[in-house]
Every structure is written in structure tokens, then in C-alpha cells.
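As C-alpha cells, one chain now follows by itself in the form predicted alone.
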Amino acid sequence: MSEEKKHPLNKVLIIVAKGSIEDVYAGLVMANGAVMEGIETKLFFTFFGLDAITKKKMNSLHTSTVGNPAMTMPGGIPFPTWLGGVPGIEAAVSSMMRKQMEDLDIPPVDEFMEMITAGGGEIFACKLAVDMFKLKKEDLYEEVSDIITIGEFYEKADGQQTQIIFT
């Protein structure tokens, strides 16, 4: 006899405001986990987080090498901040990170979003940021449900037990 899982919340609203690999994937992993647990899930991409849902950029995100105190080189040696400014280093580190994720069978951004939406999750773009970066709906990933304001996104909580997560 299986027992149905019960969660302290009914819904999660996740706001992704940064466009680096590590920030986008944090939001995607949390969203996918929530969908898999049967929690209603909505993602809102704003400012540089829009890169994750912009067709031309979504599968070529970069990782931040400058100002990232957690960044280390092989052997656990701290990554020198100045090294991130050397041409080609950020691209190489980003490529290495994408390769490590691929080796762990972590899907690329578009496939991850497809999994989330197939499970019932919804994706929204921030109207302010879309306008600011002069994007159009056709520039965005097909699974983006709508371009809305942050107020409209908050309304999606519907007064239920909802957790809002900002990455």
C-alpha cells in the first residue's frame, strides 16, 4: 500500500534573475524537483535570467569566473580572480562545466525546460526586462507561457501555501 506524499506547500514560484550556468541550473533543478514531487511550479525569468529562455542564448550560457569565491582549479586551488579576465578563460571554464554536466547526464537548458513543462510547470518572461532588452515573444523559447509583470507573477500564488524562491 503506497502512501501519497504530502508537502507543506502547494505551489512554488521561482524567479531566475541571473544568466550564468550555475544560477540558471539552480532554478531549473529546483523547478524540476518540485514538478517531480507534484508541486505546482512556475518559473519567472527576469533581467539576465532571460538568457535562459532566449533561443539564441539558452544553450550557450557561461559561468562566472570573476568574483566567484567558490571557483577552484583542479586540486582545490583557489581560482585567481585576475585569471578570469584573460581572453578565452571564461569560455574554457564554461565549456568544461557544460562537459561535466553532460557527463552526469544533466540535460541542456532547452531539454530541462521541456521536462519541466511536460510535467506541468510553467515558464514566464518578465515584461520589464523583455522591453528593456528589446526582445519579442518570437525571440523566446516556445514553451514560454506568457510575458507578464512581476505583479502578475505574484498573483499566480492565488493565496495558496506558496514558496517564492529568488535565484
Contents of the next structure:
Amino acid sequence: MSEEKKHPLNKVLIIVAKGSIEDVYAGLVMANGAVMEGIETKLFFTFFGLDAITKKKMNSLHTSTVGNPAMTMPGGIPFPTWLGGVPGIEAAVSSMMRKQMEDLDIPPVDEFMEMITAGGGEIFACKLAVDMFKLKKEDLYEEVSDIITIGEFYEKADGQQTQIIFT
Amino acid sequence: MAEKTYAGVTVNVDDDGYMTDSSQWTKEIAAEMAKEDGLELTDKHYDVLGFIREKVLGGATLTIRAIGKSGHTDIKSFYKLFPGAPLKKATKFAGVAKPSSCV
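Structure of the form predicted together with the partner chain (previous: the form predicted alone):
Zooming out: every chain and molecule, the one shown earlier first.
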């Protein structure tokens, strides 16, 4: 029997381009999980993903209650699309989601990012999107190391066993 | 299931080297396990290992966040104490099961 040599991941680069709770948390959980495994980790936030690193918005992200076929009511009953459009419903669902995550010891966005950077992970903002949304460095969370272009981000993907993940 | 001898004591370990019987654990075993990984344990390490044992043996799910809030260490120092994969290493040296947490 031939012994197969394993090549564990050395580095992951994760790109978050959407700003809903679930898209942002998917990126953060993957990033934090990688840091916990001792994998070099870099996060890149672009387009609506920027909300996750914008001070004013990061801890009050929302989910979409319309056009989300996976959304159900408590008890598994399908979530009517018209209900998702009723004022206040989306906010209530979003806050319920945040509460459920807190119960699982999943931290709020800012604290989660602190955990990632404390473990050596790095957070970057996309220059194009920052310009487009007319944001400044001071609008962004302190743990963001730099505003860079996608080209500069790719340069960070050097080395063997590196993966780029797009959420 | 395998057996390993640390500090003159034979203990049962799983495939990943985690002790399967936490009651067999001693500080000396932890020290030898850590040495295998090239780590010299200090009082600060033992303080954290003690907290982990208390939590896990008490039935709690261990997360990095909980360790950061334990008052024993913050997350940054925890990564420094157990470089690489701190939660996996620390639980191994603490003689408890491999953590099944994603955060």
C-alpha cells in the first residue's frame, strides 16, 4: 500500500462580497476556524460586504426575509413572501438570528473580528468598493489593516497550499 | 485506541493523541505531552489548562471566546501560549477530549 502524502492548507484568503448576516458570518466562521487551525488567514471585504467592517453598520447587519426560499417560520412552516415585506418583520427576524447565534457563543461581528486578528488573521477593505461607497479609512473598523486593490490582495496569495474562498 | 507513556504513567489516547480518561491526567503528563510538541509549560500555561479542565469536565462546550473571557488569559495571549492551533493543543495537554467547537 502506498502512503499518500498529505499537504495541509497553509493559507486561506476569504472574500466577502455580500452584507447579509449569513454571508458575513459564513466568511467570519471560516476565517476564525482557519486561524484556530494555525492557518494563515486574510479577509477581503468588498461591495456590500463592506458593511461588515463599517463601524456604523457592522453590529446591526440584516438578513433578507424576501426572496429567500430557505426561510421558514419557527416550527418549519414556510415563510410567506408577503410577510417578509411587512415593516418591522425583517428587523425582528434579523435580531432573532443574532440572538440565536449569541446563544451558541458566536460573538457579534466586531468581537468576532477581534478574535480573528488576535490570532494573527488580517482584514482588508477593497479600494474600489470603498471609493464607490465614498467611505474613508476612519469609517472602517480599527482592526482593518489596509484598503487595497484586488491585485494587491492576490499578491498575498503567494506560497504553496493557498486557497481563495469567495462567499 | 492506543497507549502512550508519559512521565512513567501509561495512559490511553485516541488516534489524535488525546487522552481518553481525563482522570489519569497529571501536570507531569501535560509537561511531557507539551515537550513532544516543542513547548515548555509555565505556570501561566497550567493556569489555562486548569480552567479548560474545569470547564470541559463540567460539561461545557469550550470555545476560544470563552477562554478569552475566562479572566485567565485573553485571546491574543492564548495564541501566544499555545502557538499554531491553541484550542486543539491546549485541550490535548489538559487531558480532555478534542474540541468539537467551530468558534
